[in-house]
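Just the one chain here, laid out as structure tokens, in the form predicted on its own.
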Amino acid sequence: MFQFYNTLTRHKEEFKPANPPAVSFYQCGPTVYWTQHIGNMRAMVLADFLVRSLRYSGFKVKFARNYTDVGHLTSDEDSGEDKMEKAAKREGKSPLEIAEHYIEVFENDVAALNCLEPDVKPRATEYVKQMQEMVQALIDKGFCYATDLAVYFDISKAKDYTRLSGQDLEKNISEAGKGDASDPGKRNSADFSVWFFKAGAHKNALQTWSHKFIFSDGKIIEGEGFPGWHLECSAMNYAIFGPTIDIHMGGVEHIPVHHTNEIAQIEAFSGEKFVHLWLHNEHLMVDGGKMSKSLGNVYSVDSLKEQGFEPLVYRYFLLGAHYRSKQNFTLEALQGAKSAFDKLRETVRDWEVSGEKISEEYKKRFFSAIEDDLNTPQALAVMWEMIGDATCPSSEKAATLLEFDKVLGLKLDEFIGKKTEVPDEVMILVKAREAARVNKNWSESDRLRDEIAKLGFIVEDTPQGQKIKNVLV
């Protein structure tokens, strides 16, 4: 029985999808204007872990993760330049070319991290018609008004607008006052745009669509414009799943603005509850602080590979912290994860694989940790306890670990019971090195060790003699 912490209710609760075993799951995906950093990738791995866990337990998960390829301004609210257009100008390409390139980069990265493909990968630009229909419906229901610059959602008309964030709405409105720097025509600064007009700061917008909105007083607004970022996820969600979904996941930074606004507009549109379970992952810190280009501490999957860390090492590292806890990334910590992961993979090479039954005791403990709000650190602790259990036959460990890996996603099947095969040319060098060590020719021994490494193997000197391992990169 899964227990998850629901951001909306602020406590753990039993997971009960609306139509079991079906589960509808939506994750806020990337704005595809840049290479996603490893903090973004933490969210992708955690969502993948959730999907694998639910499917292992028999749920039929339909997983959607979107691409934002228009409408996300440089602030998360209603000010600044569109991120896609800023990238297009930076690189001298069209927004479509930018989107295509960075979607490809992103998909290569998540594949390298062994994340399963979502069932649906909507792009915002593919759902503009549905977004316009939602805007018109919100206008018809009296939730929206227009200025010279945009159509805004009037948050004073939303039911329990801040129930996800817990903010004091009246205090926010009284402190902020009416209007704001981006549009003095707003009724209050907390109102958010559902549709921007090609006007004002956006008069030169590169991505626009024809619109026609009709208001209750008979006013008709026609022209060119583009959707607000918050509207996009609501419209895509509704188009894919209908008014209500079981799980919505995103980063904690989405709680006060993006997810709060999603709830307001889609519930105003449908009149039904939007999400049953809100899951939010915490930030990845770097050297104890925020990841920032100005600080020069932004890492990507490719930059980790350049420093000798394969993507699965980073996946293993991420599983060492709970998704609702901040996780501190350092290269030293990643090296520690690599050492542990290498040890794991080398250890399981020598195990027998005979199809023996799994250990029910370890399986129960492992999945109890998973069902307890995805407690991955505890699950890994159980895994390592089993690995070190001398009373458990290696064949039983192998069968059990293969079950664990259906949710861990570490590709351990490529190592369990796969003994290291050493080519003849490597064995010739190993024997020559052994002779050099007997003759205390240490420089020749070191040279031969380097030659062996170039061929993809590591030689370790043990009391029992030389031990040969694959170079895991």
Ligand code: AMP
Second form
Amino acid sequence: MFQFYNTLTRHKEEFKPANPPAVSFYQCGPTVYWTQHIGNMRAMVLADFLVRSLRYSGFKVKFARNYTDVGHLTSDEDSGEDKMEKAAKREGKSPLEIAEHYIEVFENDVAALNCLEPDVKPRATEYVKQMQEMVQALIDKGFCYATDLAVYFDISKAKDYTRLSGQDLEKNISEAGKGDASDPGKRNSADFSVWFFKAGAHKNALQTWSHKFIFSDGKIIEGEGFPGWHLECSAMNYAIFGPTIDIHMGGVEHIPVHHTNEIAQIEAFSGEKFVHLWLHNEHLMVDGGKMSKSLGNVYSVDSLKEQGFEPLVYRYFLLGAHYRSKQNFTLEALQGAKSAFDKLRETVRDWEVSGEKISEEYKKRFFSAIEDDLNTPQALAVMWEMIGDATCPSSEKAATLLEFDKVLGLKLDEFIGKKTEVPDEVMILVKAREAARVNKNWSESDRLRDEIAKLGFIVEDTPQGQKIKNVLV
Ligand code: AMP
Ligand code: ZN
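Switch from the form predicted on its own, shown above, to the form predicted together with ligand AMP and output its structure.
Every component of the complex follows; first up is the chain already shown.
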């Protein structure tokens, strides 16, 4: 039985989807205007781990993760430039080209991290019609008003607007209001835009759609505009799943604004409860702080590869921290993860893979850690305990670890029981190196080691002689 910490209730709760075994799951996806950094990737790997865990337990998960390809301004409030347009100007491309390019980069990166494909990958620009319908319905129900610049959601009309964040509304209003001179027509500075007009700061907007909204006083507004980012997730959720979903996930920074607004809109629209379980992942910190270009510490999957770290090493690193804890990334810590992961893969090569017998004891302990609010560090500790358990036959360990890997996603099947096979051409070099070492010809020995490495093998000098391993990167 899974237990999850629900941000909405602030308790760990038993997981009870509305229509088991079906589970509907939505994760706020990337804004596709740049290469997502390894912090973003933490969110994706954690969602993947959740999907794998639920599926392993027999749930039929329908997983949707969106692409925000319009409407996300450089501030989560209503000010700033559209991120897509900013990137389009930066790179001299159209917003569509920008979206296509960065979706491809993103999909390659998550695949390299062995994340399963979501079942639905909605792009905001494909749901504009549904977004406009939602805006019109919110106007009809009296939740929205228009200024010269946008249609706003009036947060004073929302039921219990701040219940997700638990923050006090006055504080929320004053914070959201800071520096928000974006529109003097706003009734309340914390009201947020559901639809922007091609006007004011956005008069040169590149991605717009024609709209026609009718207000209760008979006023009709027609023109060009684009959706607000918060509305996008509400409309896509509704289009894919209907009014209610089982699980919604996103980063902790989304609690006070983005997710609060998603709830306000969709619940005003449908009159029903939106999300049963709100899961929020904490951030990845780098060298103890935020990743930032000016500090030169923004890493991507590619830049890790350039430094010799294959993406699965980063996945292993991520599983070492609980999703509700901040995780600190340093290259030293990643190197530590690499050593452990290499050791794991080397160890399992020597195991026998005869038989299907599983260690029920270790399996029970491993999965109860996962069912306890996805306690991945604990699950890994159980895994290592099993690996070191001399009383457990290696064939049993092999079968059990293959089960664990269905949720860990570390591709251990490529290593378990796969003894290193050394081709003849490598063996000839190894023998030559042995002779060089006997003759104390160290430069020749080093040269031969490099030759061997080029063929994909590492030689280590041990008291028992040379040991040959596959290069794992
Ligand atoms: P964005 O493209 O900025 O909308 O972010 C995509 C996803 O990555 C969101 O779910 C964010 O919450 C998440 N995210 C952004 N920065 C971090 C970070 N440093 N650590 C973990 N998740 C992050
Ligand atoms: Zn969202």
